[in-house]
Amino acid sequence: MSAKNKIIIDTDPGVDDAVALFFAMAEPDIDILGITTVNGNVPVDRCEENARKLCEFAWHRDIRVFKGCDCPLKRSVVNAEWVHGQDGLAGMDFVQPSYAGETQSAVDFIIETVMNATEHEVSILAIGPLTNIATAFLQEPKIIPRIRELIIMGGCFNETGPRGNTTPYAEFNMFADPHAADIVFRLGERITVIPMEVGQQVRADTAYMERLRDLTTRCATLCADMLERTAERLAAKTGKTDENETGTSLFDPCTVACLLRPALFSGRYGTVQVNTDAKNEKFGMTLFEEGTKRNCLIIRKADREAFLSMLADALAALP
């Protein structure tokens, strides 16, 4: 029997973050060492509370949750309540969790966990802005070569069409803290990037939401309800309400699938640069360059049907 994948999930829950957390909780080959939260979709206090609510809902109260950075490194705070709702979880009802969370900071937990583990034992799934990761890299650079793999959801590398979902040029996680992203991409090793366009390839449409409801498990039904509310919110915002435009992208769950079944994804190696000029209209935009460093694998394509089946099977295994 192979060893489990030991991971830290750095997140800003967030609807698709919630789906990713449930996905990871359901997988027997994953050992979640901790969930670290960061300002992003909603303020960090709410992100931390949301992580605890999701663990409580899925009866995974043993997973430790840590609060991280409450603001970006240099830019002003931005959030995305217009997508995820004021509470970050599409306005769904949750019981107040019995677990109060950890007092240790997320950054200190990341450093301590990676340094105390065997080299290349711990992977990090970063599905929010990269403030915690960049801060950890700066505080203790020794963790960088010890990380097994850093899988990031963020950025966009479309050669035609829009380059972002927050501005015409910037995807939200990059726009929320471009300076942190720049640090991580410059210093990091063994990085895999799931960009915006890959999450859009694995869109959860109305049929898939019904597929999740048909599983009749609490977590699958909750995911379907949250995704449906998010799709309705996005449709109202964009005015795109016809059948082909409804649904919502499953950005963050791709990181879990990529960790466990990388063969479902294909991409190119190179480096990533981030625009950190706040006066530039392309602030937060990511650029891919093939080069000698080649520290990043940029995913370009996902096997949609295999991914959606994998996610559904995982959610079926949760209560």
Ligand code: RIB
Given for the second form:
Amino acid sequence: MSAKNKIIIDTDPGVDDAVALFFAMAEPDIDILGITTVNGNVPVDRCEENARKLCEFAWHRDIRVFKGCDCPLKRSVVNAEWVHGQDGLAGMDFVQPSYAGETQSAVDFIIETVMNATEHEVSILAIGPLTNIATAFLQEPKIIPRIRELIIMGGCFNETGPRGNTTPYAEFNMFADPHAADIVFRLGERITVIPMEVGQQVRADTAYMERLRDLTTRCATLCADMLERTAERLAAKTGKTDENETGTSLFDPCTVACLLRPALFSGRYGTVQVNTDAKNEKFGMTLFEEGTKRNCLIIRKADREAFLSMLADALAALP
Ligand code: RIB
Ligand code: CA
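Any chance you could show the form predicted together with the ligand after that form predicted alone?
Zooming out: every chain and molecule, the one shown earlier first.
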């Protein structure tokens, strides 16, 4: 029996977060110790309720959900309803969750869990803005060396072309709280960064959405519906119609696959600088630095077919 990967998922559900959460719930080698939510795609109250809706929808109401920071460390609040819908889940009609969220704060849960576990036992998948993670690092720096692996979806390191999906220079998770990202990248250890361009490599196109529908499980069908609606919203907003540019990028689910099968993802070691100048047009932009401070593995390429098959197999295993 392989040892389970004990993880905390810090998230802002969010359509691609929802796919990532289902992915993790389906994996027998993953033990989700808790889901912590953060202001991001939609306000944190909605993120927290969405996390409970998704757990219950997948018959996993045993998973504890915690509410986290409702605003960034320094900058003004930004959200992404234009992508994920006002409700954060593409307007899908969920029943209200029948179980309550936890009263403990997300940051206190992260600290308590990592401090009570043995060293290098707990990994964190950070798939929203890094406000909770940075706050936990500042509140209790002792957790930093104890974390097994911190896998972050965020940033962009394209040498050519767009450097962001929220501004021409910044990816959303970084742009939504650049100061938190700066703290995490400066203080963190054993960080794997999966930037937006990798999520774009494994985007869900129309054919993939049909592949999910053919699985005929409720979670796979729900994912297909949410991804399809998001793809339509993005096409309407961006005007892009080319098959290579449409569909929906699977940003957040990459963190789950990378935890379990890191060989599907290749990259380079270095560290990450974040632009924290709110007056600069490049506010929230991330820069890769090869240097000597090599606390980050920045992923550059994913095995698209292997990833998509892994995700489909996981969703087929859910109710
Ligand atoms: O830029 C993509 C990231 O921002 C994803 O985590 C998505 O859910 C949004 O939070
Ligand atoms: Ca997210």
